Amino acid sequence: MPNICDYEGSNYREEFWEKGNRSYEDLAERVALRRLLPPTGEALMEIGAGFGRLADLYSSYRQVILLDYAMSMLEDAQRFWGKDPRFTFVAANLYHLPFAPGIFQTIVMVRVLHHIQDVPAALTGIRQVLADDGVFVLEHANKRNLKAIIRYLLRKQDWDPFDHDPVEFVPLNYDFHPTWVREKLESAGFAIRDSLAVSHFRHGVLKRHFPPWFLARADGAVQRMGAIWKLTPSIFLRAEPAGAKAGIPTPKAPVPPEELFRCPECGGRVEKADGGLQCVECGHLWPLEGGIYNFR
């Protein structure tokens, strides 16, 4: 079983985003996500949704599943989105997604791939729960970014940004070469339809002298052109199932829990039970804890 990067109990929202001077990165990522997301849709899942930073961008979807491994992150997300009946909160392991095949029209995964130890397994599981006419929006940390290239040429870092294999610069933190990511997506049954290079101006000097909205607007102006060279620290991709058969409709949302979920232990169907959902095959009870489905 691959190791999991667990944010349980961390103060990620406050320490990384609110105190970390990352307003520009947040705005630039929103520009990219708006460009790649289908404007409307049925059921959407965000993997690694954390405290729900991007959830307001899903207002045109009929059903939104926010999934994270950390219960504390989802509890934070509930404080923002818990009163909206369109939202469902799910604690689960990415390697054992507790959903029916082909149930989602759209899947989003931002700032998550760089924590994944077994990328092929994760992408294969995502493809299984995405509808044949669905869209997968993926962000990944770019190994071949301009800063890494300069540092390598000046002999200030050991790893080669041009080598296709991932680099683990600290435990469970990876940078990926764009070619490697494309190959893994294709092996999992995806085809890349669009790409954007994001965070061109992620530099302390620029962020001290220009407001976040200005840098984000400038970033948005060059995201598509920058995707030709892919020298930014972050790459956004829009992928779709390759060779999918036409005419297979996306399931209509909202999907009730008995149809949405599957047992992550055996893949069996589930039904409502006291305290949560119970697998009709193996009998495992998956609890509903404080409004969060716990499939961990």
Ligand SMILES: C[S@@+](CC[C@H](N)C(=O)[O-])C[C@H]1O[C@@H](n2cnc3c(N)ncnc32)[C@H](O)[C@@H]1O
Second form
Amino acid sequence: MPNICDYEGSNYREEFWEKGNRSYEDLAERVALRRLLPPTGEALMEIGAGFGRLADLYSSYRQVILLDYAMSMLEDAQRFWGKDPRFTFVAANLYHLPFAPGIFQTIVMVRVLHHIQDVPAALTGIRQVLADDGVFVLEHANKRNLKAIIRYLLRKQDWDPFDHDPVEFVPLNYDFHPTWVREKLESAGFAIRDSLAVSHFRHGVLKRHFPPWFLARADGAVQRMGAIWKLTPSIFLRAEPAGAKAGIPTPKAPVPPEELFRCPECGGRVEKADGGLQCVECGHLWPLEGGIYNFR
Ligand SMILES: C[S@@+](CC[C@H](N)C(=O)[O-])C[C@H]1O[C@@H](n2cnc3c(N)ncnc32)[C@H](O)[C@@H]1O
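Alternative state: the form predicted together with this ligand, after the form predicted alone:
Then the entire complex follows, led off by the chain already shown.
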């Protein structure tokens, strides 16, 4: 089983976003997501949703599933979104997605791939739970970014940004080459339909001199053209199942829990039981804890 970058108990929201001077990155990512996401839809899942930073962008979806490995992240997300009946909170490992095949119209994964040790396994699992007419919006950290190229040429960095293999710059933190990500997506049954280069202006000097909204607007103006060269630290992709148009279309949402979930241990159907959901095949009880389905 691949190792997991565990955020349980971390103060990611406060330390990374609120104190980390990252309003520009947040706004630029929202511009990209708005462009790539189908504006409305049935069931959407965000994988590694954290505290639900981006969840306001899903307001036109009938059902929203926020999945994360860390319970504490989901509890934080609940504080913002817990009163909205369209939201379901799921604690699970993305290598064992506890869902019925083809159940989601849209899947989003932002700032998560860089923690994934076994990308092919993760993408294969995601393809299984995405409808044949669905959309997968994926962000990945780009190893061939301008800063890495300059550092490499000045011999301040030992890894080669042009080499296609992922680089693990600290344990469980990877940067990926765009070509490598495309190959892995294709092997998992996806075709890339659109791509955007994001965070062109992620630089301390620029962030000190220009307001976040200005940099984000400028970033938005060049995201599409920048995707030709892909020299930014972050790449957003819109991928769709390859050649599956004649397949099973997305089910109508909201999908009830018995239809939405499958046992992550054996793939069996589940039914409501005291305290949670029980697998009708292996009998495993998956608890519902404080409004969070726990499949860990
Ligand atoms: C850097 S945070 C990004 C959070 C959110 N997507 C955002 O952009 O604000 C990465 C998230 O991925 C989650 N994560 C990492 N490995 C995971 C796994 N194997 N299964 C599910 N979630 C995972 C972490 O718990 C964490 O909340």
